[in-house]
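A lone chain, given as structure tokens: the form predicted on its own.
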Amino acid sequence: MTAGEEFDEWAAAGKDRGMEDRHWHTAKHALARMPVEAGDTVLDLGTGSGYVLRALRETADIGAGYGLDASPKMVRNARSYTDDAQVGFLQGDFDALPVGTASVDHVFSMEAFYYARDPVHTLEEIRRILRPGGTFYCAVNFYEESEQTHHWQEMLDVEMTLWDSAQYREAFREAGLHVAEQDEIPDREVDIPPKEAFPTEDWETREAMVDRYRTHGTLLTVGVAPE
């Protein structure tokens, strides 16, 4: 199954406002720290449900925002769900993206880089679009150090690629971006109930949720296109 396929049966059944609830928690940390000005053209890789671009032109005015998801009916979803015409919506793949060469200020990725299928590649393709000083910041949940994570790959057919966090920095500069900033968004949001309340429906223990949500949470990685 492909990824388009995989999202395309998660957005029929509504689960793409689920993600954008629950990607919300760590994902407005990251974006807050994004240098966005007023003007700027955002690239949203992994758009789903296209909340991430929504959030950018009502707290930065951001110029044109592209949302790019291999799903056709998380694309769909995403254009219903907004009127503003400065913001769109593509149906593609992260190995061709469907942009000009140095036309956009900043890239953003929440939860979709590790369904790359050659994650190199798709960052030499950033890499290519950003312009001068531009910015991809990249932040997942599912990476080696994460190992409350690890058991997704059961639950999906698609490949996701799990990396540790030295990793992501060598792909970033072996595919041309300078590494600016790298660390750990802890997820304060979720409710972790006391010890004497586990194991629950979803955990055994008390620390096994601590370390998903609190110690680890959202891997992000700051890449900057060269001056």
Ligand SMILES: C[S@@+](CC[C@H](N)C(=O)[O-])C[C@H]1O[C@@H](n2cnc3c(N)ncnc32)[C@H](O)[C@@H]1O
Given for the second form:
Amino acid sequence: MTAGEEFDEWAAAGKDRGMEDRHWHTAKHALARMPVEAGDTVLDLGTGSGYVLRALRETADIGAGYGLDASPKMVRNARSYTDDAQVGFLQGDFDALPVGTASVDHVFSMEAFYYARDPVHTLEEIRRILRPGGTFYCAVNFYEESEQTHHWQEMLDVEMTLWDSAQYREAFREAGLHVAEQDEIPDREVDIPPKEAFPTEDWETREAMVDRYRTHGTLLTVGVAPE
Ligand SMILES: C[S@@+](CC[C@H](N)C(=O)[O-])C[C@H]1O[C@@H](n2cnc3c(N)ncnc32)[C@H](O)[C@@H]1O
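Would you generate the structure of this protein in the form predicted in complex with the ligand, following the form predicted on its own above?
Below is the entire complex, every chain and molecule, led by the chain shown above.
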């Protein structure tokens, strides 16, 4: 199954809105660090419901925002959630970004980059489309240090790349991006019940839940295109 087919099913089932709710807990902190200036062009990779671009248009006065997604139904849903003429959604794949060289100020991606079939090539594509000094804010919840996320691969037919934080930094450099920052952003909004409540439907132990949300959360790696 391709990513487009897999996530078409998610979009048809309304899971795009559920992801938006969950991912916003940490995506908003990553977004707040992005040095966006008025009029900037932003590309959101694996945009899902497109909430990142809607939020940026409300809070940061970006010029144009484009959301790319492999799933036609995700793209259709994202279009239906906004009538903002400055925001557009495109169907496409991380393998070949349908964007001109040195034409984008910032690329953002939340919980999507690890679906790239050839992640280093995707980073090279990002490096190509960024203007000198432009940034890539790459946020993932599925990564090596966050052990409680590893079983997600068993739940999906699409291949996922499980890198650790050092592998992210190395790959960014291999693709020609400077690594400006790397950090784990904890999710403090998920309610963790007291010890007596475990096991729950989703969690065997409280320690495992704390590890997933508070110790790890979201790995943010920031790349900058050379001047
Ligand atoms: C887990 S969802 C995250 C969506 C959104 N960024 C969010 O935070 O809720 C991953 C998204 O990436 C898209 N995607 C996965 N592989 C892709 C690829 N190779 N090219 C383009 N989009 C892809 C999926 O269709 C899906 O909408």
